[in-house]
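Starting off, we have a lone chain in the form predicted on its own, written out as structure tokens.
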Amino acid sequence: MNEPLYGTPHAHGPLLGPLSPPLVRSTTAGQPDAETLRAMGAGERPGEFYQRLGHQNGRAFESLVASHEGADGAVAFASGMAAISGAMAAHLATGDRVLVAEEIYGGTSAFATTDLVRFGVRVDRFSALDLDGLRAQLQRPAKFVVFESPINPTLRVVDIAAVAKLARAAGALTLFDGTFAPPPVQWALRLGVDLVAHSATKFYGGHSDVLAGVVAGRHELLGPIEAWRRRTGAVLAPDPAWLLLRSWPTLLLRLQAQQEAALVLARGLADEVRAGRLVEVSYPGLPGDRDHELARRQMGGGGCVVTVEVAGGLPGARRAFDRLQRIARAPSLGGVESLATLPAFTTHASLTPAQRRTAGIADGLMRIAVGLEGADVLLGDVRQALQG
């Protein structure tokens, strides 16, 4: 088997030479002879050739992800949506059937129901929280089962191992969006999924200054995905790849601090429920959360996002949202800054109020992605926003 053209795990040795990896922006590289040119152009030999086919900064990031995930390899893309759409498109053909969870990121849902359908792929929906329903859907052949956990923005937790087992028994591949809980918070591949995708913009980037995506898994599944990336030109550029390498050494520290602060914030906001200013606080790390036992079994904590339902519905949520002083009013998550967003206006704005209620998304829902300001600062900000 030829050496993969994407990143694979590598042995860690002593740090020698420059401790910060060089940024190489060159779009092309000279070769010593015709045979090398032929082999690299044919994809038979890795190395520097032409940037669209891969480059050293990108492969270094991919190798870190592969090692971290416990995967054969990883393929990096220019965004999270490029990664998850590329993973599907690389393995699907006209006439194939794919099962996409109802509780999935809106961009993934739109790609499946608009673009895959346009190219003759049958897309059926299922609830990732209903294993019997999935089992029934798998009575008919499916190529892919696509899902996420914790679910955005409700933070419901899916039994990943059970979904993967059902899909495998039916001959379907699983594609899992692990953006909300990367390792060590959650090891999706260890739980049995075939491919895990991340918006690397979030925790892997960690500083709100890079747009990227990545897919990790087995070589035989990644090969077609890397080929799709080459053909479509969706490769991650050197500059964002270098920024991801810069962020990597602090990943575990950031995750630990953010997750600890999220738990303190969720516990503290329970007082606001008793006071009637909040209807509910959702956080899988809380002992009283409906999915706490499942989260305890398959996660290393409750994650770094807290969702609250503000009393008074959407008007109440808007008032509290507008009064935030330390938490930024912005989409995304995983950065050093804490961010708040209203799903009714952002991630699930395309749904009607009735559709959002069916999905368990109350109009008064506010999602808080916890950064590094400290739990006391965040708790104080939310409290003053609710009480002001």
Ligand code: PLP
Given for the second form:
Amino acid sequence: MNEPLYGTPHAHGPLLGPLSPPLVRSTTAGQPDAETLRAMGAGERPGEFYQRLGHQNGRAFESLVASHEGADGAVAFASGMAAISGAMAAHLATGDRVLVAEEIYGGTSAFATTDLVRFGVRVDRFSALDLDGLRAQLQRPAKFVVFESPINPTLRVVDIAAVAKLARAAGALTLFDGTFAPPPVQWALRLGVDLVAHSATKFYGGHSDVLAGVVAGRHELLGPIEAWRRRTGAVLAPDPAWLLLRSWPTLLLRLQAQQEAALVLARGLADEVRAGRLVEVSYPGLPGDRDHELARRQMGGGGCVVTVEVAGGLPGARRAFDRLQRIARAPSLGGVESLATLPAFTTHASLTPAQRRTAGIADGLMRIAVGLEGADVLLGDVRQALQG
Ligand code: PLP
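In place of the form predicted on its own, the structure of the form predicted together with the named molecule is requested.
Complete assembly follows, chain above in first position.
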């Protein structure tokens, strides 16, 4: 976390007017004459024209994300799923093949297996934790390899550089879902992926009050994605874009504080394992974690989510969940409020207990997305919840 803190966003040169960016809701922009209208309509002149084609609040957010991620550019969407689905759809055609990790966000999985398949794209699955399996899958041409790390909810860590290298050698593009760990926790583009997508609803928004998505990468890959967004109208609206600009100056401070608290929480909860109230604490920032060495190589810390397995399986996890007093019972992550969920009832509810066990998702898992209440408060809350 040695990167400089960002100040008030001024992505388009020094601000001459208001210090904080104005919110511009206008759906259209006045043009001075016919020649300007012609040039803008023909795409020869940049600037404000019509909101679906791009607008200043959205572009300011995109510039910040691009510089933060170390990308040529970024394209912002109305949600994380619009960004992920758009990034794939913009580059795929009937007959193409994509490799989608088994361990991926459910919405991404559903889009691939329902919609891409409907349009004649072949979708094959692989485990992002099994590089030999991926190598074998890449013997046949694939257009995309889609994966995430740390994996939800187990917080297993994927060797991002190794996956990117295998895919590149086989001529496949990598689309990485970086939602769980934006820079500086993890620089996915530096590790070699071609495109990184985020649910900006999470850390970029940071306050559980904005739904947004963004994809960043090289210009030549973003061009078709931006064109897809224009044609489908999946653009991020000015109001959420403005909220993202509002959240930006505190991004690094929030990530730093949330990550520090997550480490303290994970460490403290190790006592609960010794006491038999927890079966396991998963957090890649913990020296004892099975993926700690890999996390140390590719992450700037262990991230802001801690997953615990409560003793007593699902009944045990339910009891602890219901007893939480400070941590809110709600899906999502990345906000200033700490949130807890039970994967057996949410992300993995459609699997049978046996299928969940095969996928490494114990029924007693409780995922805690760490916010800004302070590590002592959170540790105290989980401890009292486990006493029940
Ligand atoms: N990717 C991950 C890892 C997520 O957790 C989520 C949402 O929870 C998404 C993508 C989808 O993002 P959104 O809800 O903004 O569409």
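Because the structure is predicted, anything quoted here is derived from the model rather than measured. Take the two forms, superpose them, and find the largest set of C-alpha atoms that agree within 1.5 Å; that set is the rigid core. Residue numbers count along the first chain shown, from 1.
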After fitting the rigid core, is the C-alpha of Arg323 off by 2 Å or more between the two forms?
-> no
After aligning on the rigid core, report the distance the C-alpha of Arg45 travels between the two forms, in angstrom.
-> 2.7
